[in-house]
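Next up: a single chain in C-alpha coordinates, the form predicted alone.
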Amino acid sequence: MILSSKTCKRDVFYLINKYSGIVSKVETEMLLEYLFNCARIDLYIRNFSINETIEELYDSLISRRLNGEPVQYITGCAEFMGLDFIVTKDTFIPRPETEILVNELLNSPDKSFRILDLCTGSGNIAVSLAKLMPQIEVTATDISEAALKIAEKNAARHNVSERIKFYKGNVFNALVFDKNPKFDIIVCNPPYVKKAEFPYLQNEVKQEPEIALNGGGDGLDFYRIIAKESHRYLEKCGSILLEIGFGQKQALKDIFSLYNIFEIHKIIKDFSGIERAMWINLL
(Lines of atoms letter the chains of each structure in order from A and count residues from 1; the text may use other names and numbers.)
(Lines give C-alpha, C1' and ligand atoms only; values in the text may rest on other atoms or scores of the structure.)
Protein backbone atom coordinates (compact mmCIF):
# COMPACT_ATOMS: atom_id res chain seq x y z
CA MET A 1 0.00 0.00 0.00
CA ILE A 2 1.71 3.19 -1.25
CA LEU A 3 0.37 6.32 0.43
CA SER A 4 -0.32 9.65 -1.30
CA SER A 5 1.61 12.76 -0.22
CA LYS A 6 -0.12 15.49 -2.24
CA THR A 7 -1.21 17.49 0.82
CA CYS A 8 1.67 16.61 3.15
CA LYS A 9 4.84 18.52 3.94
CA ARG A 10 7.72 16.29 2.95
CA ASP A 11 10.73 15.90 5.19
CA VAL A 12 12.62 12.95 6.65
CA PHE A 13 10.25 12.73 9.60
CA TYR A 14 7.34 12.57 7.19
CA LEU A 15 9.04 9.66 5.40
CA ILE A 16 9.83 7.92 8.69
CA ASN A 17 6.17 8.10 9.71
CA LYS A 18 4.59 7.59 6.29
CA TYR A 19 4.33 3.82 6.63
CA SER A 20 4.06 3.64 10.42
CA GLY A 21 2.14 0.52 11.39
CA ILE A 22 2.87 -1.05 8.01
CA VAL A 23 6.68 -1.29 8.08
CA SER A 24 8.65 -1.39 11.33
CA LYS A 25 10.53 1.75 12.34
CA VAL A 26 13.84 -0.14 12.34
CA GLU A 27 13.35 -1.25 8.74
CA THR A 28 12.14 2.21 7.75
CA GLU A 29 15.34 3.69 9.14
CA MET A 30 17.44 1.06 7.36
CA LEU A 31 15.81 1.90 4.03
CA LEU A 32 16.29 5.63 4.58
CA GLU A 33 19.94 5.11 5.57
CA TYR A 34 20.36 3.29 2.28
CA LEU A 35 18.46 5.93 0.30
CA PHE A 36 20.48 8.86 1.70
CA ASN A 37 23.75 6.92 2.15
CA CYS A 38 24.00 8.10 5.74
CA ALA A 39 24.19 6.86 9.32
CA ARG A 40 20.99 6.36 11.30
CA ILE A 41 21.70 9.33 13.55
CA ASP A 42 21.95 11.56 10.46
CA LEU A 43 18.27 10.99 9.75
CA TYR A 44 17.48 12.96 12.90
CA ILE A 45 20.13 15.68 12.87
CA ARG A 46 20.67 16.53 9.19
CA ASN A 47 18.32 18.53 6.99
CA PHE A 48 17.78 16.35 3.91
CA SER A 49 16.09 17.74 0.83
CA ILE A 50 12.98 15.73 0.02
CA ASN A 51 11.41 16.06 -3.42
CA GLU A 52 9.01 13.98 -5.46
CA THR A 53 11.81 11.91 -6.98
CA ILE A 54 13.22 11.02 -3.54
CA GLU A 55 9.79 10.08 -2.28
CA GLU A 56 9.10 7.93 -5.33
CA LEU A 57 12.40 6.11 -4.78
CA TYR A 58 11.49 5.59 -1.14
CA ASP A 59 8.03 4.32 -2.11
CA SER A 60 9.65 1.82 -4.50
CA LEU A 61 11.87 0.51 -1.70
CA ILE A 62 8.85 0.17 0.57
CA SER A 63 6.97 -1.63 -2.19
CA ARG A 64 9.76 -4.20 -2.48
CA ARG A 65 9.70 -4.72 1.28
CA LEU A 66 5.90 -5.14 1.32
CA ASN A 67 6.26 -7.73 -1.43
CA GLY A 68 8.34 -9.86 0.94
CA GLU A 69 11.90 -8.93 -0.06
CA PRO A 70 14.11 -8.82 3.05
CA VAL A 71 15.34 -5.32 3.83
CA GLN A 72 18.94 -6.62 3.88
CA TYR A 73 18.65 -7.74 0.25
CA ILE A 74 17.18 -4.38 -0.71
CA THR A 75 20.04 -2.46 0.89
CA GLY A 76 22.68 -5.10 0.13
CA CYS A 77 23.92 -4.87 3.70
CA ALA A 78 23.45 -6.60 7.07
CA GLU A 79 24.92 -5.79 10.47
CA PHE A 80 26.69 -8.48 12.49
CA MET A 81 28.88 -7.95 15.57
CA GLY A 82 28.74 -4.21 14.92
CA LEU A 83 30.22 -4.68 11.44
CA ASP A 84 28.55 -4.11 8.07
CA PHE A 85 28.45 -7.11 5.73
CA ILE A 86 27.60 -7.27 2.06
CA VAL A 87 24.72 -9.67 1.45
CA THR A 88 22.99 -10.76 -1.74
CA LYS A 89 20.36 -13.33 -2.64
CA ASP A 90 23.23 -15.83 -2.88
CA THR A 91 23.92 -15.53 0.86
CA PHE A 92 22.05 -16.29 4.04
CA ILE A 93 21.27 -13.14 6.02
CA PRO A 94 23.29 -13.04 9.30
CA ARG A 95 21.10 -13.17 12.44
CA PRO A 96 21.82 -11.60 15.84
CA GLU A 97 21.51 -15.05 17.44
CA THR A 98 24.60 -16.23 15.57
CA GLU A 99 26.66 -13.60 17.38
CA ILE A 100 26.56 -16.04 20.30
CA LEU A 101 29.12 -18.21 18.50
CA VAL A 102 31.53 -15.32 18.00
CA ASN A 103 31.09 -14.05 21.55
CA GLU A 104 31.81 -17.50 22.97
CA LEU A 105 35.14 -17.55 21.17
CA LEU A 106 35.92 -13.95 22.13
CA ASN A 107 35.44 -14.94 25.77
CA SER A 108 37.65 -18.02 25.45
CA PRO A 109 40.74 -17.87 27.69
CA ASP A 110 42.90 -19.11 24.80
CA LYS A 111 43.14 -16.35 22.19
CA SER A 112 45.61 -18.02 19.81
CA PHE A 113 44.22 -20.87 17.76
CA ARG A 114 43.26 -22.08 14.29
CA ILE A 115 39.56 -21.92 13.51
CA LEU A 116 37.56 -23.61 10.76
CA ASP A 117 34.28 -21.93 9.82
CA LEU A 118 32.08 -24.39 7.93
CA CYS A 119 29.17 -23.13 5.76
CA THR A 120 30.59 -19.61 5.95
CA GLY A 121 27.97 -17.96 3.71
CA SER A 122 28.62 -14.21 3.70
CA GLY A 123 31.67 -14.85 5.89
CA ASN A 124 30.12 -13.05 8.86
CA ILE A 125 31.53 -15.46 11.45
CA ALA A 126 34.97 -15.86 9.87
CA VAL A 127 35.45 -12.15 9.17
CA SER A 128 34.20 -11.07 12.61
CA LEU A 129 36.57 -13.48 14.33
CA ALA A 130 39.53 -12.40 12.21
CA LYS A 131 38.69 -8.73 12.81
CA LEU A 132 38.17 -9.03 16.55
CA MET A 133 40.86 -11.65 17.29
CA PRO A 134 43.93 -10.61 15.27
CA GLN A 135 46.09 -13.44 16.64
CA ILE A 136 44.02 -16.32 15.24
CA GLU A 137 44.10 -18.08 11.87
CA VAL A 138 40.81 -18.71 10.07
CA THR A 139 39.82 -21.08 7.29
CA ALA A 140 36.32 -20.77 5.82
CA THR A 141 34.47 -23.11 3.47
CA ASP A 142 31.19 -23.14 1.57
CA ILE A 143 29.67 -25.19 -1.23
CA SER A 144 28.40 -22.05 -2.98
CA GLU A 145 30.93 -20.29 -5.17
CA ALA A 146 28.68 -17.21 -5.31
CA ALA A 147 28.53 -17.04 -1.51
CA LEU A 148 32.31 -17.42 -1.25
CA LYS A 149 32.84 -14.48 -3.58
CA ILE A 150 30.71 -12.35 -1.24
CA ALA A 151 32.62 -13.67 1.78
CA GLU A 152 35.90 -12.70 0.11
CA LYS A 153 34.53 -9.21 -0.55
CA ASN A 154 33.57 -8.91 3.11
CA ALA A 155 37.05 -10.00 4.18
CA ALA A 156 38.53 -7.29 1.95
CA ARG A 157 35.98 -4.77 3.24
CA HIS A 158 37.23 -5.33 6.78
CA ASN A 159 40.93 -5.69 5.90
CA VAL A 160 41.33 -9.32 6.96
CA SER A 161 41.79 -10.98 3.56
CA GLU A 162 45.34 -12.06 4.38
CA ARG A 163 44.21 -13.89 7.51
CA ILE A 164 41.37 -15.98 6.08
CA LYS A 165 41.68 -18.85 3.63
CA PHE A 166 38.53 -19.57 1.63
CA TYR A 167 37.84 -22.96 0.02
CA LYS A 168 34.91 -24.19 -2.03
CA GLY A 169 33.42 -27.58 -1.23
CA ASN A 170 30.77 -29.48 0.67
CA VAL A 171 31.52 -29.38 4.43
CA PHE A 172 34.94 -31.02 4.96
CA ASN A 173 35.51 -31.93 1.29
CA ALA A 174 36.78 -28.40 0.70
CA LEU A 175 39.79 -29.06 2.93
CA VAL A 176 41.45 -31.20 0.29
CA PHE A 177 43.03 -27.90 -0.80
CA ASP A 178 44.39 -27.07 2.67
CA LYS A 179 47.97 -28.11 3.40
CA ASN A 180 47.35 -28.23 7.15
CA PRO A 181 43.71 -29.26 7.71
CA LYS A 182 43.91 -29.49 11.51
CA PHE A 183 42.11 -26.99 13.70
CA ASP A 184 41.66 -26.16 17.35
CA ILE A 185 38.04 -25.17 16.89
CA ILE A 186 35.40 -25.90 14.28
CA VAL A 187 32.56 -23.38 14.27
CA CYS A 188 29.45 -23.76 12.16
CA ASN A 189 25.97 -22.36 11.67
CA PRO A 190 24.73 -25.15 9.40
CA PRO A 191 21.45 -25.47 7.52
CA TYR A 192 19.03 -26.95 10.08
CA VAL A 193 15.50 -26.37 8.80
CA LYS A 194 13.46 -29.55 8.27
CA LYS A 195 12.42 -30.13 4.67
CA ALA A 196 8.75 -30.41 5.69
CA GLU A 197 8.88 -26.97 7.35
CA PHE A 198 9.74 -25.05 4.18
CA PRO A 199 6.12 -24.34 3.15
CA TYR A 200 5.53 -22.73 6.56
CA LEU A 201 8.54 -20.42 6.61
CA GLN A 202 8.02 -16.67 6.57
CA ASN A 203 7.95 -15.16 3.09
CA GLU A 204 11.14 -13.24 3.86
CA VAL A 205 12.99 -16.43 4.81
CA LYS A 206 11.80 -18.14 1.62
CA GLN A 207 13.75 -15.48 -0.30
CA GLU A 208 17.01 -16.79 1.12
CA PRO A 209 19.04 -19.59 -0.55
CA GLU A 210 17.47 -22.97 0.15
CA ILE A 211 20.95 -24.48 0.25
CA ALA A 212 21.66 -22.36 3.35
CA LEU A 213 18.48 -23.52 5.10
CA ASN A 214 17.77 -27.12 4.14
CA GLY A 215 19.01 -29.52 6.80
CA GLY A 216 17.30 -32.57 5.31
CA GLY A 217 14.29 -34.55 6.44
CA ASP A 218 14.80 -33.94 10.15
CA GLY A 219 17.07 -30.89 9.86
CA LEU A 220 20.07 -32.79 11.21
CA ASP A 221 21.96 -33.92 8.09
CA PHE A 222 24.88 -31.50 8.52
CA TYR A 223 25.27 -32.30 12.21
CA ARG A 224 25.61 -36.00 11.34
CA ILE A 225 28.41 -35.22 8.90
CA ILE A 226 30.19 -33.07 11.47
CA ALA A 227 29.85 -35.73 14.17
CA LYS A 228 31.18 -38.43 11.84
CA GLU A 229 34.09 -36.60 10.24
CA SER A 230 35.20 -33.71 12.47
CA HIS A 231 37.68 -35.73 14.55
CA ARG A 232 39.92 -36.03 11.48
CA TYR A 233 40.24 -32.26 11.32
CA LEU A 234 40.51 -31.41 15.00
CA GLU A 235 43.69 -31.15 17.03
CA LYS A 236 43.86 -33.25 20.19
CA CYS A 237 41.29 -31.91 22.68
CA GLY A 238 39.86 -29.65 20.00
CA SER A 239 36.32 -28.28 20.13
CA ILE A 240 33.22 -27.83 18.00
CA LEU A 241 30.89 -24.85 18.40
CA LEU A 242 27.53 -25.21 16.65
CA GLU A 243 24.42 -23.14 16.26
CA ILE A 244 21.39 -25.38 16.77
CA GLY A 245 17.71 -25.13 15.96
CA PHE A 246 14.82 -24.96 18.41
CA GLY A 247 14.27 -28.30 20.14
CA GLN A 248 17.30 -30.01 18.55
CA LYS A 249 19.48 -30.31 21.67
CA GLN A 250 18.64 -33.88 22.65
CA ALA A 251 18.81 -35.21 19.10
CA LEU A 252 22.27 -33.68 18.71
CA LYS A 253 23.43 -35.14 22.01
CA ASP A 254 22.31 -38.55 20.74
CA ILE A 255 24.11 -38.08 17.42
CA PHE A 256 27.45 -37.12 18.98
CA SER A 257 27.20 -39.78 21.70
CA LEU A 258 27.24 -42.49 19.02
CA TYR A 259 30.99 -41.99 18.51
CA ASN A 260 32.18 -42.10 22.15
CA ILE A 261 34.82 -39.45 21.45
CA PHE A 262 32.87 -36.29 22.29
CA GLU A 263 31.81 -34.52 25.45
CA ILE A 264 29.04 -31.91 25.51
CA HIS A 265 30.78 -29.05 27.27
CA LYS A 266 27.82 -26.67 27.48
CA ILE A 267 24.62 -25.43 25.91
CA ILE A 268 24.28 -21.68 25.34
CA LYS A 269 20.92 -19.91 25.30
CA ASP A 270 20.05 -16.93 23.12
CA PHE A 271 18.45 -13.62 24.15
CA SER A 272 15.02 -15.26 24.27
CA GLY A 273 16.18 -18.11 26.49
CA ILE A 274 16.16 -20.60 23.60
CA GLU A 275 18.96 -23.19 23.52
CA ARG A 276 20.84 -21.85 20.51
CA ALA A 277 24.41 -23.16 20.56
CA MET A 278 26.28 -26.29 21.63
CA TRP A 279 29.95 -26.46 22.62
CA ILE A 280 31.39 -29.96 22.14
CA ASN A 281 34.87 -31.12 23.11
CA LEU A 282 36.85 -33.91 21.47
CA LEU A 283 38.08 -36.28 24.18
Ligand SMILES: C[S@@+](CC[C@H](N)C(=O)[O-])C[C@H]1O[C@@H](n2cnc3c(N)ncnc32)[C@H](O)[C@@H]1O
The other form holds:
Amino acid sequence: MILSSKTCKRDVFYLINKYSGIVSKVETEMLLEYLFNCARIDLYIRNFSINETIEELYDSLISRRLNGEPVQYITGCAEFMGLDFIVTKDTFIPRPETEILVNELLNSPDKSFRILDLCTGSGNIAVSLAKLMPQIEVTATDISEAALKIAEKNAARHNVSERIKFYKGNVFNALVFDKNPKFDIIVCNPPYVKKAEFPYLQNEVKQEPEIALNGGGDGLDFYRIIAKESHRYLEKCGSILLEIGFGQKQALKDIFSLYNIFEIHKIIKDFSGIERAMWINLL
Ligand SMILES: C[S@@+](CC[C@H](N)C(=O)[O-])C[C@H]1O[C@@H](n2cnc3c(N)ncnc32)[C@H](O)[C@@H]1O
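Now that you have shown the form predicted alone, what about the form predicted in complex with this ligand?
Full assembly next; the chain just shown is listed first.
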Protein backbone atom coordinates (compact mmCIF):
# COMPACT_ATOMS: atom_id res chain seq x y z
CA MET A 1 0.00 0.00 0.00
CA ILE A 2 1.56 3.33 -1.04
CA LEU A 3 -0.03 6.34 0.70
CA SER A 4 -0.58 9.55 -1.22
CA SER A 5 2.33 11.88 -0.51
CA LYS A 6 0.34 14.90 -1.72
CA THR A 7 -1.83 14.90 1.37
CA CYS A 8 1.01 14.40 3.87
CA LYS A 9 3.72 16.71 5.07
CA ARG A 10 7.07 15.23 4.04
CA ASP A 11 9.13 14.91 7.15
CA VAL A 12 10.62 11.88 8.87
CA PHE A 13 7.39 11.33 10.79
CA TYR A 14 5.59 11.07 7.49
CA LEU A 15 8.00 8.28 6.47
CA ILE A 16 7.77 6.58 9.88
CA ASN A 17 4.00 6.46 9.60
CA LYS A 18 3.78 5.73 5.88
CA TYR A 19 3.88 1.94 6.29
CA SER A 20 2.60 1.74 9.84
CA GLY A 21 0.67 -1.49 10.36
CA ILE A 22 2.57 -3.11 7.47
CA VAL A 23 6.16 -2.92 8.67
CA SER A 24 6.97 -2.86 12.40
CA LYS A 25 8.08 0.42 13.94
CA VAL A 26 11.44 -1.03 14.95
CA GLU A 27 12.17 -2.18 11.41
CA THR A 28 10.96 1.12 9.96
CA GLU A 29 13.38 2.93 12.26
CA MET A 30 16.22 0.59 11.30
CA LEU A 31 15.63 1.30 7.61
CA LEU A 32 15.47 5.05 8.21
CA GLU A 33 18.66 4.98 10.32
CA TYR A 34 20.30 3.24 7.37
CA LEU A 35 18.83 5.67 4.83
CA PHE A 36 19.95 8.77 6.72
CA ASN A 37 23.12 7.15 8.15
CA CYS A 38 22.18 8.31 11.62
CA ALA A 39 21.37 7.01 15.08
CA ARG A 40 17.77 6.17 15.99
CA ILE A 41 17.46 9.16 18.30
CA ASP A 42 18.43 11.49 15.41
CA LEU A 43 15.26 10.52 13.57
CA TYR A 44 13.33 12.28 16.31
CA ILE A 45 15.54 15.26 17.06
CA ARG A 46 17.12 16.23 13.73
CA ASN A 47 15.28 17.94 10.93
CA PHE A 48 15.86 15.83 7.79
CA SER A 49 14.53 17.21 4.54
CA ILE A 50 12.62 14.62 2.57
CA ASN A 51 12.55 14.95 -1.20
CA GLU A 52 11.10 12.64 -3.81
CA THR A 53 14.39 10.79 -4.34
CA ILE A 54 14.66 9.98 -0.65
CA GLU A 55 11.07 8.86 -0.53
CA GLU A 56 11.63 6.60 -3.56
CA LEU A 57 14.73 5.11 -1.93
CA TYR A 58 12.75 4.51 1.23
CA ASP A 59 9.93 2.89 -0.75
CA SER A 60 12.45 0.56 -2.43
CA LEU A 61 13.88 -0.49 0.96
CA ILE A 62 10.37 -1.14 2.24
CA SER A 63 9.54 -3.13 -0.85
CA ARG A 64 12.61 -5.36 -0.31
CA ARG A 65 11.48 -5.88 3.29
CA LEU A 66 7.93 -6.73 2.18
CA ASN A 67 9.40 -9.26 -0.25
CA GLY A 68 10.79 -11.13 2.76
CA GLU A 69 14.37 -9.85 2.89
CA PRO A 70 15.47 -9.58 6.55
CA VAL A 71 16.00 -5.96 7.55
CA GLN A 72 19.55 -6.78 8.70
CA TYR A 73 20.50 -7.97 5.20
CA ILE A 74 19.09 -4.76 3.73
CA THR A 75 21.01 -2.51 6.11
CA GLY A 76 24.07 -4.80 6.36
CA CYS A 77 24.01 -4.39 10.10
CA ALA A 78 22.70 -6.21 13.20
CA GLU A 79 22.79 -5.20 16.83
CA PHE A 80 24.12 -7.64 19.41
CA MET A 81 25.02 -6.83 23.03
CA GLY A 82 24.54 -3.15 22.17
CA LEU A 83 27.23 -3.36 19.48
CA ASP A 84 26.82 -3.02 15.71
CA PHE A 85 27.84 -6.02 13.63
CA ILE A 86 28.33 -6.22 9.88
CA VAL A 87 26.17 -8.99 8.43
CA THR A 88 25.81 -10.24 4.87
CA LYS A 89 23.94 -13.08 3.20
CA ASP A 90 26.97 -15.24 4.06
CA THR A 91 26.37 -14.83 7.77
CA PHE A 92 23.67 -15.90 10.17
CA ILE A 93 21.87 -12.90 11.69
CA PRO A 94 22.71 -12.66 15.42
CA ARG A 95 19.62 -13.18 17.61
CA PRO A 96 18.83 -11.52 20.95
CA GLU A 97 18.51 -14.98 22.61
CA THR A 98 22.19 -15.64 21.91
CA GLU A 99 23.07 -12.72 24.19
CA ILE A 100 22.28 -15.15 27.02
CA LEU A 101 25.57 -16.96 26.30
CA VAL A 102 27.59 -13.75 26.50
CA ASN A 103 25.78 -12.57 29.63
CA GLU A 104 26.41 -15.89 31.38
CA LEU A 105 30.14 -15.50 30.82
CA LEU A 106 30.12 -11.82 31.78
CA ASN A 107 28.41 -12.71 35.05
CA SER A 108 30.64 -15.68 35.81
CA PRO A 109 32.86 -15.14 38.89
CA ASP A 110 35.99 -16.43 37.10
CA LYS A 111 36.94 -13.73 34.63
CA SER A 112 40.31 -14.92 33.26
CA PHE A 113 39.55 -17.32 30.46
CA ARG A 114 40.77 -18.65 27.22
CA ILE A 115 37.55 -19.01 25.27
CA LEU A 116 36.78 -20.93 22.09
CA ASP A 117 33.79 -19.69 20.07
CA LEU A 118 32.92 -22.58 17.76
CA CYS A 119 30.74 -21.74 14.74
CA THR A 120 31.41 -18.02 15.12
CA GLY A 121 29.45 -16.75 12.07
CA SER A 122 29.64 -12.94 12.06
CA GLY A 123 31.81 -13.17 15.18
CA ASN A 124 29.11 -11.64 17.36
CA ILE A 125 29.84 -13.85 20.39
CA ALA A 126 33.65 -13.75 20.05
CA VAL A 127 33.82 -10.02 19.41
CA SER A 128 31.42 -8.98 22.15
CA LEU A 129 33.20 -11.21 24.67
CA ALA A 130 36.58 -9.75 23.71
CA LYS A 131 35.16 -6.23 23.84
CA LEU A 132 33.39 -6.63 27.17
CA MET A 133 36.00 -8.82 28.92
CA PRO A 134 39.37 -7.16 28.28
CA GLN A 135 41.35 -9.88 30.10
CA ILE A 136 40.26 -12.85 27.96
CA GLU A 137 41.78 -14.41 24.84
CA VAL A 138 39.43 -15.76 22.20
CA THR A 139 39.76 -18.28 19.39
CA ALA A 140 36.90 -18.29 16.89
CA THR A 141 36.26 -20.88 14.18
CA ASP A 142 33.83 -21.47 11.36
CA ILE A 143 33.66 -23.63 8.25
CA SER A 144 32.56 -20.70 6.10
CA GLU A 145 35.41 -18.60 4.77
CA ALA A 146 32.99 -15.84 3.78
CA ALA A 147 31.56 -15.68 7.31
CA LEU A 148 35.04 -15.62 8.83
CA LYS A 149 35.98 -12.64 6.65
CA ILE A 150 32.99 -10.77 8.07
CA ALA A 151 33.90 -11.87 11.61
CA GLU A 152 37.40 -10.47 11.10
CA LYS A 153 35.93 -7.18 9.90
CA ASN A 154 33.73 -7.07 13.00
CA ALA A 155 36.74 -7.66 15.24
CA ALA A 156 38.54 -4.77 13.53
CA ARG A 157 35.45 -2.56 13.79
CA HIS A 158 35.42 -3.08 17.57
CA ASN A 159 39.22 -2.89 18.01
CA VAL A 160 39.67 -6.44 19.31
CA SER A 161 41.49 -8.04 16.34
CA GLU A 162 44.62 -8.57 18.41
CA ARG A 163 42.77 -10.66 20.99
CA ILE A 164 40.88 -12.99 18.65
CA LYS A 165 42.41 -15.72 16.49
CA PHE A 166 40.21 -16.87 13.63
CA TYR A 167 40.53 -20.30 12.03
CA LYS A 168 38.59 -21.98 9.25
CA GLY A 169 37.62 -25.64 9.44
CA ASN A 170 35.07 -28.30 10.24
CA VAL A 171 34.18 -27.91 13.95
CA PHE A 172 37.29 -28.87 16.02
CA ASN A 173 39.41 -29.61 12.92
CA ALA A 174 39.94 -25.85 12.59
CA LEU A 175 42.09 -26.02 15.73
CA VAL A 176 44.94 -27.82 13.95
CA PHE A 177 46.13 -24.28 13.21
CA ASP A 178 46.13 -23.22 16.88
CA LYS A 179 49.46 -23.65 18.71
CA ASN A 180 47.77 -24.16 22.09
CA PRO A 181 44.24 -25.48 21.54
CA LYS A 182 43.21 -25.72 25.22
CA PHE A 183 40.38 -23.62 26.56
CA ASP A 184 38.62 -22.84 29.82
CA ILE A 185 35.32 -22.40 28.05
CA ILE A 186 33.90 -23.59 24.74
CA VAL A 187 30.92 -21.49 23.72
CA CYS A 188 28.84 -22.43 20.70
CA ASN A 189 25.62 -21.54 18.97
CA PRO A 190 25.68 -24.35 16.40
CA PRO A 191 23.30 -25.03 13.53
CA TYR A 192 20.44 -26.88 15.27
CA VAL A 193 17.44 -26.93 12.93
CA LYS A 194 16.12 -30.39 11.97
CA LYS A 195 16.24 -31.07 8.26
CA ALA A 196 12.51 -31.87 8.20
CA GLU A 197 11.71 -28.42 9.61
CA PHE A 198 13.29 -26.56 6.70
CA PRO A 199 10.16 -26.23 4.55
CA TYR A 200 8.30 -24.67 7.50
CA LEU A 201 10.86 -21.99 8.37
CA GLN A 202 9.83 -18.35 8.02
CA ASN A 203 10.73 -16.83 4.63
CA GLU A 204 13.24 -14.53 6.32
CA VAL A 205 15.02 -17.45 7.99
CA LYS A 206 15.15 -19.33 4.69
CA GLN A 207 17.31 -16.51 3.32
CA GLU A 208 20.04 -17.20 5.87
CA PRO A 209 22.81 -19.63 4.85
CA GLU A 210 21.54 -23.21 5.07
CA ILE A 211 24.89 -24.24 6.50
CA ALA A 212 24.20 -21.97 9.50
CA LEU A 213 20.89 -23.68 10.25
CA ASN A 214 21.21 -27.33 9.31
CA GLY A 215 21.80 -29.48 12.37
CA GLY A 216 21.17 -32.77 10.51
CA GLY A 217 18.25 -35.20 10.65
CA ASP A 218 17.35 -34.53 14.28
CA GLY A 219 19.11 -31.16 14.62
CA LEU A 220 21.64 -32.59 17.06
CA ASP A 221 24.67 -33.39 14.88
CA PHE A 222 26.86 -30.61 16.27
CA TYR A 223 26.04 -31.40 19.91
CA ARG A 224 27.13 -35.01 19.30
CA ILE A 225 30.47 -33.85 17.90
CA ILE A 226 30.97 -31.45 20.81
CA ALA A 227 30.11 -34.13 23.40
CA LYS A 228 32.51 -36.58 21.76
CA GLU A 229 35.48 -34.32 21.11
CA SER A 230 35.40 -31.31 23.42
CA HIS A 231 37.31 -32.96 26.30
CA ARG A 232 40.47 -32.89 24.15
CA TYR A 233 40.27 -29.10 23.92
CA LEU A 234 39.11 -28.24 27.44
CA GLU A 235 41.32 -27.46 30.40
CA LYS A 236 40.71 -29.55 33.52
CA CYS A 237 37.34 -28.48 34.99
CA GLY A 238 36.58 -26.52 31.81
CA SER A 239 33.05 -25.77 30.68
CA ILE A 240 30.87 -25.82 27.59
CA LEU A 241 28.16 -23.24 27.06
CA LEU A 242 25.70 -24.10 24.30
CA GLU A 243 22.69 -22.46 22.75
CA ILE A 244 19.98 -25.09 22.32
CA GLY A 245 16.82 -25.30 20.26
CA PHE A 246 13.25 -25.51 21.54
CA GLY A 247 12.63 -28.90 23.18
CA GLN A 248 16.22 -30.16 22.75
CA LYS A 249 17.19 -30.16 26.44
CA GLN A 250 16.52 -33.82 27.23
CA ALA A 251 18.18 -35.09 24.04
CA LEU A 252 21.29 -33.04 24.89
CA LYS A 253 21.34 -34.36 28.44
CA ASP A 254 21.21 -37.90 27.01
CA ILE A 255 23.99 -37.19 24.53
CA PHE A 256 26.37 -35.72 27.14
CA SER A 257 25.58 -38.36 29.77
CA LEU A 258 26.86 -41.09 27.41
CA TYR A 259 30.45 -40.07 28.16
CA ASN A 260 30.36 -40.00 32.00
CA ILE A 261 32.73 -37.03 32.07
CA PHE A 262 30.24 -34.15 32.10
CA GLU A 263 27.74 -32.69 34.54
CA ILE A 264 24.92 -30.40 33.48
CA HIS A 265 25.56 -27.35 35.62
CA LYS A 266 22.76 -25.10 34.51
CA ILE A 267 19.91 -24.66 32.02
CA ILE A 268 19.14 -21.05 31.17
CA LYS A 269 15.78 -19.84 29.86
CA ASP A 270 15.34 -17.06 27.33
CA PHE A 271 13.02 -14.02 27.58
CA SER A 272 10.06 -16.18 26.45
CA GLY A 273 10.72 -18.79 29.15
CA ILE A 274 12.14 -21.29 26.62
CA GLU A 275 15.13 -23.37 27.73
CA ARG A 276 17.72 -21.82 25.47
CA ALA A 277 21.20 -22.48 26.83
CA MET A 278 22.99 -25.28 28.63
CA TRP A 279 26.09 -24.89 30.78
CA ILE A 280 28.01 -28.18 31.02
CA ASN A 281 31.08 -28.79 33.19
CA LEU A 282 33.85 -31.27 32.47
CA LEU A 283 34.31 -33.36 35.63
C1 LIG B 1 23.65 -20.64 13.99
S2 LIG B 1 25.06 -19.95 13.22
C3 LIG B 1 25.77 -19.12 14.62
C4 LIG B 1 26.55 -17.89 14.25
C5 LIG B 1 26.94 -17.03 15.47
N6 LIG B 1 27.81 -17.76 16.35
C7 LIG B 1 25.72 -16.56 16.22
O8 LIG B 1 25.52 -16.99 17.35
O9 LIG B 1 24.95 -15.73 15.70
C10 LIG B 1 26.06 -21.37 13.01
C11 LIG B 1 27.42 -21.16 12.34
O12 LIG B 1 28.03 -22.45 12.22
C13 LIG B 1 28.81 -22.48 11.04
N14 LIG B 1 29.03 -23.89 10.66
C15 LIG B 1 28.19 -24.71 9.98
N16 LIG B 1 28.73 -25.91 9.82
C17 LIG B 1 29.96 -25.88 10.42
C18 LIG B 1 31.00 -26.83 10.60
N19 LIG B 1 30.88 -28.08 10.12
N20 LIG B 1 32.12 -26.44 11.26
C21 LIG B 1 32.23 -25.18 11.75
N22 LIG B 1 31.27 -24.24 11.61
C23 LIG B 1 30.15 -24.58 10.96
C24 LIG B 1 28.00 -21.68 10.04
O25 LIG B 1 28.80 -21.23 9.00
C26 LIG B 1 27.43 -20.57 10.95
O27 LIG B 1 28.26 -19.45 10.91
